[in-house]
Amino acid sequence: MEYDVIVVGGGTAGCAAAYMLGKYNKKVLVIEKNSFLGGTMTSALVTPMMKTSGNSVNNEFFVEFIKRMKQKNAAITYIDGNEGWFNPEIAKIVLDEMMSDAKVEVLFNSEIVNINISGRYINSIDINNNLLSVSIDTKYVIDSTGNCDVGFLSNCEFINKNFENQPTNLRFIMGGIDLNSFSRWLRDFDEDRNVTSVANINNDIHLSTAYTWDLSKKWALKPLFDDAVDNNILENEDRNYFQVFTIPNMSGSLAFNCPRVYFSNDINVLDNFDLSKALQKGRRVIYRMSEFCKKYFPGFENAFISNIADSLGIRVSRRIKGKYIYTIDDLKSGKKFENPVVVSNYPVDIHSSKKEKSVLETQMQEYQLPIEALMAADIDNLFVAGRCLSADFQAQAALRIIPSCFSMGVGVAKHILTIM
C-alpha cells in the first residue's frame, strides 16, 4: 500500500490537514487509535470551542465543519459571536462524512509501531492492526497524535526537556437537567455577565456559568462550593476549577469543563500507569459533583450523569523541534511571518493546580504562527498539527485550541500541495 500522505491522529487537526488533501485528489490514509474521529472533540468531550479572532486564516475546514453540523441542528453561534458551540457526538458522524466526501480513507483502532526512515526522510510506516503488522509506504507523513508519536519514533528532538505541565481534566455530561429552572435560577443569583450568561437560541435554552477556587475574582457560587466542602459532599480540591455549558441537539444537557485531576506530584501524561490513576480519580470527582449539582442546583432534582469523556483533556506534551521555535516573545510582539498558519489571539491559557497560579492573559493583539514551526527540524517530509508544534510552553498554551488545530492542519495541508 502506498499514500501521497498519512496522517497519523485522526483529531482535530488531523482531519482539518487529510479532509483539504483529499479535497485535492490527494491519495490520504488516516490512522485513527480510537474507533472515531475528532481527537479531543469527542474522545475527550471538549465542547464549545473556544473563540478566536474574526481575521483567521486557513479556516475552510472550520467553516465547512460549523456547515454541516448546523445542518443536523447540532451547532450554534452563542450571544459572543462563538460559531463553536457543538455537539460531540453528532461530531462523530459529520467527521466521518466528510472524510468520505474527500475520498480519504481512514483506519481505526490502529496505531503506529515503527518508522522506517532513509536518511532525512520517512519511507513507510508500521502499525498494528488486530495483531497484525501491516508496512505502508508514504511521501508524506502529518503527525497530528498530540503527543509526536510519530515524532517520538523517529528519533525527532523535543524542546521540552524540563517537561513544564498542566493539570489534566476530565470531562462528563450531565441529562435530565430542567434547564427553565436551572437558567431563571442562575440568572438571578448570578449577575456578572463575564461569568454567567443565558441566552434562548432557536428556541431552545443555552448557558455558561464558571467557578474556581481562587480568591482573585468574586465568584457568585462561592458559597455554594464553600458549603458543600464543610458538609463532606466535596472534597477541597474536587472545587478548584468548575465550568458547564449547553450543548446544540442535547435538550436538558450540561457539559462540564472539569474536573481538574492532579495529584501531589504532576501527572506524567506519557505514562500510562499515572493516565489510569487520573482517570479512576477523575471518575471518583465527577461523582461527587453530580451529586453537588443535584442538590444546590435548582433544575438537577431529576439529573444524571449521561456521559464520561472516554480520555483525559490533555493540554501540553511532547512539543517537537521544528525548523523554527515559536516563543511567547513572538507571539506577544504580534510578530509577522511570511508564511502564517495561524492568525488568532486567544490568550495564554495557562491551569495550574494551585490556587492563584493559573494565567488567563485576556488582552492580546492578534499573532501569527508560521509554517516552519509545523515542520520537524530532523525528518525532511515530516510535519506536525496540534498541540505538538513547536513551540514554547507559553506560546503553546494559546495555540492549542480547537480552531488554531484546524488551522493548523489545513496550513500544512497546502504547504504539502504546494511541494508535492
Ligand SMILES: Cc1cc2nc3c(=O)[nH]c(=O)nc-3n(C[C@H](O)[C@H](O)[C@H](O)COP(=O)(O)OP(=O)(O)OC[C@H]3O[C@@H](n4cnc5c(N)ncnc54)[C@H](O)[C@@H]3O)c2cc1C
Contents of the next structure:
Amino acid sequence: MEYDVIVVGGGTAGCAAAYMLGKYNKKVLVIEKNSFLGGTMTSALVTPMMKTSGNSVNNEFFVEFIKRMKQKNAAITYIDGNEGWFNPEIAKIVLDEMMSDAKVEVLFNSEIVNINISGRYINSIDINNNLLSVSIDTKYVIDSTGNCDVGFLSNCEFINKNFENQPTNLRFIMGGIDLNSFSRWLRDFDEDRNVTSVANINNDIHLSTAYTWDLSKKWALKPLFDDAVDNNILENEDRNYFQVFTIPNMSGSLAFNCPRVYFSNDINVLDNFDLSKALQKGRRVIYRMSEFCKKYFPGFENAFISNIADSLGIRVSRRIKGKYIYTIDDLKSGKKFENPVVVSNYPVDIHSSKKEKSVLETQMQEYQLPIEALMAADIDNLFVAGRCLSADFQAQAALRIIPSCFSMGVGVAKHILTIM
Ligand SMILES: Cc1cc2nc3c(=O)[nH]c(=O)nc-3n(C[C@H](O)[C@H](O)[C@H](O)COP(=O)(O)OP(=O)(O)OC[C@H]3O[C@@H](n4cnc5c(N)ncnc54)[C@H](O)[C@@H]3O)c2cc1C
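Having seen the form predicted alone, please provide the structure of the form predicted together with this ligand.
Every component of the complex follows; first up is the chain already shown.
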C-alpha cells in the first residue's frame, strides 16, 4: 500500500486537505479514529462556524461544503451574514459524499501507532487494524489530529512547553422544544440584540442567546441562573457559560455550547484519565442544565436531551514547532506574508476557567497566516493543519475556528500539489 499523501485525522482541517488533494488526482488516504468524518464539528457537536472576514483565500472547501449542505437544507445564512450555520449530523453524510467524489480513501476506527522515519523523512505509518499492526507507505503526511499525534510520534519539537490551557466543553443538543413560544418569550425577556437574536429563515425559527460569568456585563438571563443555583437546580459552576444556537434541518432543537468542564486545576487534555473524568462530569452537568431549561424557559415543557457529544471539545493542546512560529504580534500588526494560507479577522478568543478572566478581543483587523507555520521544522515531508499549527497560545486562540481550519487544510493541499 502506497499513497501520495496520508492525512491523519479526518476532522475539520483534514477533510479540507484530503478533498483538495483528491480533486487534483492525488492518491490520498484519510486515517480517522472515529467512525465518521468532521472531527470537532461532528464528534464534539461544534456548530455554527464562526464568522470571519476570511474566506477570500483558500475558501474552496468552505464554499463547496456549504453549497452541498444547503442543497440538503442543512445549512443557512444567519441574519448577520454568517453562512456557516450547519447541521452536524448531515455534515457527516456530506463529508462522506465529498471524499467519495474526490476519490479519497477513508479508513475509520483506525489510529496510528508508529511512524517510520529515516533522516528527516517519514516513509510509512503503522496503524492498528483490529489489533494487527499494518504499515502504509507515503510520500507526504498531513497531521490534522488536533493534538498533533503524528508530530508527537515523530519526536518533533513543540512550542507549548509551558502548557497553557483553555476549558473544554461537552456540548449537547435538546429536542422537542416549542421554538415559537421560546423565541417569543426570549425576544421580550432580553432586549440586547448583541446577545439575543431571533430570525425566521426558510420558514424556520432560528435564534441564539447566551449568558456567562466571564464578563461583568448585564446579562438578561442572569437572574434565572442565580435563582436556579439558590434552589439547587444548578451548581454554582454550572452557570459559568451558557450559549445556544438553533440547527438547520433540526426543527425544535437547540445546540448548547456548554457546559464548560474543568476541575479546580485545569485538566490535562492529553491524559485519558482526566478526559474520562471530564466526560462523566460534563454529562452530569448536562442533565442539570436540561432540568434547568425545562423549569425556567417557556417552550421547554416537552424538551429532552437528544444528543450528547461523543468527544469533549478541546480548544488547544500540542502545537508543533514549524518553520515559522506565528505570534500574537504578527496577528495584531496584520503582518503580510508572501504566501498566506489563511486570511481572517476573527478575534483572539481565550476562554478562562477563572471568573471574569476570559478574553474576546473585538475590533480585530485582518491578519494573514503563512504556509511555513504549517510545515514541521524537524521533518521535511510532514505538514500540520488545524488547531495544532505552529502559533503561540494567543494567536492560536484566534486561528482555531472552523473556517480558518478549512483554509489551512486547503492551503497545505495546494502547497503539496506545487511541490509533488
Ligand atoms: C468547545 C468548542 C467550541 C467551539 N466553538 C466554535 C464555534 O462556535 N465556531 C467555530 O468556527 N469554531 C469553534 N471552535 C473551534 C473549532 O471547532 C476547532 O478548533 C476546529 O474544529 C478544530 O479542527 P481540527 O481540524 O484542528 O481538529 P478536529 O476537527 O478535532 O479533527 C481532528 C481529527 O483527528 C482525529 N484524530 C485524532 N487523533 C487521531 C489519531 N491518533 N489517529 C487518527 N485520527 C485521529 C479526530 O478523531 C478528529 O476527527 C470551538 C472549539 C471548541 C473546542
